[in-house]
Structure formats: structure tokens, C-alpha cells
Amino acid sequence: MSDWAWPDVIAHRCGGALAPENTLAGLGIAARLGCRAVEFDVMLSGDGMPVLIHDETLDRTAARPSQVARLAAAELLATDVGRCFHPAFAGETIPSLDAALQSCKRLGLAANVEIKPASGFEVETGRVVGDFLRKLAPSRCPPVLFSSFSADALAAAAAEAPDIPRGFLADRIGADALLTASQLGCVALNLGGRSLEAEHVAEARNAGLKVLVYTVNSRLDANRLAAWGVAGVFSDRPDLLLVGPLT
């Protein structure tokens, strides 16, 4: 994948099911398990800061009926998203993209930065995230792969940071997904595993794309995908997969 030796197991949303999603605690757990790469979601706060969160609201992760795009960064960064996961993680808050990348750099983790724009903020989110990465000093930046379900967001990020490799996210392979990945200059196609078949992997590879698959939590499934030529899998249970190379 460009000059990046992509590992075959990527911790989903920082630490998978073993920590509050999209948190620094998750990154720490992933590193201790032996992960060499993580994936996390990035959205903009109301005042334009990229922060780690998956949903457009705080209902699920913080039990607060608030819209992320309407809250200032300072309030989001102080929001406890640990307690809803487990009392042991009480006080774990939403991190900024900057803090997450610094942590990845320190822990030796490559980062799949999924650009996850709130509805209507696709281009702006991609632009801000791309601009941030372009300006980030190499000493503070781990290897990064951009990905997104939004072609507009991915294109905007690419315009700001063209040297960062890209992966287009799709539920399943199809002519549209392959065309979009090609038009965006992607190195990877990140696909859902539910309806994936060996011929789909071959089709993507024949188009010059690496295939990364989400979300894979079984060693048996991961080995089957590796045999098909999949380059890596996103997992909520990296602890079950990191017991040797996938075969």
C-alpha cells in the first residue's frame, strides 16, 4: 500500500470492543495487545476542530441527546464517553485528532483516519482533516491512511494532502465503488465482509486495489479472507486475531 507495510489486523475504532470506542484508552489497549495499526472516526466540532467520534449525536456513547456539529470543541473534549462503556473507564473523554495522532506516534501505531462527516459537512470535514494532516510535523505524525464512505469528503482531503494514501469505504463491491476508488486515486477499497466473496476480492485486486475488510472478529473468518488475498481486516476483537500471522 504505497510504501506503507500495512498490517493484517487493524483495531476497529481504536481498541475494538475492549475499550470505549474512539478514545486514547483504546489506543493504549490496542498497542499493549500488539496491534500495529488502528482505525478511528473523525468528525468536526461546531467550531471546526476534528475530534474522534462515530455518531452525529452523543446519545449512544455519552447518554447525552446532543448534536456533535452544534457543540464547541471544548465541550466535546470534556465529554465523558467512558462511563457508558464501563465504570472502569469513567472520565475517558473524546480526544482531538491531534491528541490521537500524537498517541499513535508514541505507541508505534499506524492510523486509518476515517473521515466521518456530519450530514451536510462532507467537503468541509475532508478539507479540514486534510489541511490538518498536511501541516502536521512529521515528528508528530504516524503513517496515515485516509478513508471515507463520502467521496466528496475523501476528494476534499486529497486536495489538501495528496501524498496521504486513500481508501474508499463501501458496504459491498460494485462498478460504482471501483470507479469511485479509481477516480479518487485510492490505493485501497475498504469493504464490508457480510456479502464479500473471493471473486470480489479478485476483482478489486485486478483493479490495482488492496482490500481491507470490516468488521472481522473470528480467526476462522480472518484466515479465510487472507486466503482470498485480503490485505487486512478491521476487528473489534484484535486479541483473538493477534495470535500469529493470518494464513
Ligand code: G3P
The other form holds:
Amino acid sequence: MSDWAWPDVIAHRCGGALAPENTLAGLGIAARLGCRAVEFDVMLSGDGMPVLIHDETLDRTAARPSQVARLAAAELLATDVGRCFHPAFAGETIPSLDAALQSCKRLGLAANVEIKPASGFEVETGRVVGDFLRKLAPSRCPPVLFSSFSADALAAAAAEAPDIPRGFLADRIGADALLTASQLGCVALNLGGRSLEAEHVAEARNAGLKVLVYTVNSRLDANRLAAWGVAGVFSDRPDLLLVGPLT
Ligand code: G3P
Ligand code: MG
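Would you mind giving the form predicted together with this ligand, to go alongside the form predicted on its own above?
And the full complex, kicking off with our chain again.
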């Protein structure tokens, strides 16, 4: 159904630090920089539409205290998340998952859809996102990788769309993360980079998993991780990482 392409640089939250996070503007900037893959966060609106947003409230991205899970999709899709980032992006609104995937398809970007459920909505969010992808016509669907910190969300997405590859997200590797990734039939383990060591990467690869690492913003770090066998890095500065091949 969807064949993730494993590019080695993945723009974090669409355009990284170069655009308001989780926006169509970010996707456009990622593509212009030469990215072939992006990551974005997907949560449900109060009436069940998957939309791109990281936080459970609009405080940080729109300077409003509202809870995402209590707002209708129509209100979220009209919410300006550009102005808080920079006035030049005023009018940039929260996109639906549908709009983001269409944009990725048009721009030639693979999409790591991070299922980011509001607390208490883990299974429902995974189910809705999985169902959405299962029904999406191939002509509208870019290569997709699902991921989530929530095993329940990832399992629910997998039940709906078993053919879409999955990565389990964990701050750090441990027996629990490896076991969960294996139980969920994951192809990847997506790990935080802060305390990551070469042996952790080897451990995951020996378990048959690809390793993706967040959030990596320097070529020095990206090159070190590539040498350890990391398949790809999520970056807020894809512009710095894409100036030449990682070595
Ligand atoms: O998917 C990698 C990364 O996005 C996980 O952290 O908090 O930025 O969603 P966060
Ligand atoms: Mg994310």
C-alpha cells in the first residue's frame, strides 16, 4: 500500500525550524531545500478529524489556551499557527492530515505520520488515522511510515492499515522498547538522540529494526549516527544536513 523510502534526512514537524511547525508552508520549504521526507504530528479534533498539531493545546503555536480535543475541526483548520512563529507566516493555518498528505504527494515527499493522541484518545486516534490511510486512493498517497510513542495508538493503526510500515517511538532504547517494536511488527525503532550510543543502534539493528533518531541538527552528529548504522535522522535544520551526503 505504501512503501516508505528511507531517506536519511527527515524534516521534523514538516519544515523543521525554518517554518511554523506542522504546516503546509513547512512542507513547501522542506521540498525546496531538497528533502525527500518529512515527519509531522497528527491528533484528532473534537469531532474526530485528524489534523496536524503537536501539543494538546493551542497555547504555544497560536497563543490560545484552548484544548485541541475540545475544538471542532472547522475551528482548528481556521486557526492561525503562523503568526506566533513569525509575522511573515501570518495566515498559515492548521492543516488536515488529508491536505498534508496531498501536499506531500505533490511535492514528492515521503511522510512519517506520527500519531500523537491527546491523552485518553490513544486507540481512537490510531484507529481513525489507520482507517483514513487504508481508504486513501494510492494516487493521493505518498510513501508513509506510521510512528507513535503510544503502543496502543500504533496497534490500532496497524489493525486498520496493516500494510503501512510502522516505527515505535521511544526516548531511549531498552528491553521494553525492543519488545514493543517486535510485538507491533515494526520495521523501525525511532529513538531520541540524547543518550544514544553505538551499541544501542547495533542492538536494534540486530533485532532486525531500522533506527531513526530525533532531533539531530548538526552535520557532525548526523555523520556520527550514519557511521553507527542509523538509517535516518529527524532534523529541525535539514538545510544544514542536506549540503552533501552524510558520511
Ligand atoms: O518522530 C520524532 C519526533 O517528532 C518525536 O518527538 O515531540 O517532536 O513529536 P516530538
Ligand atoms: Mg513528532
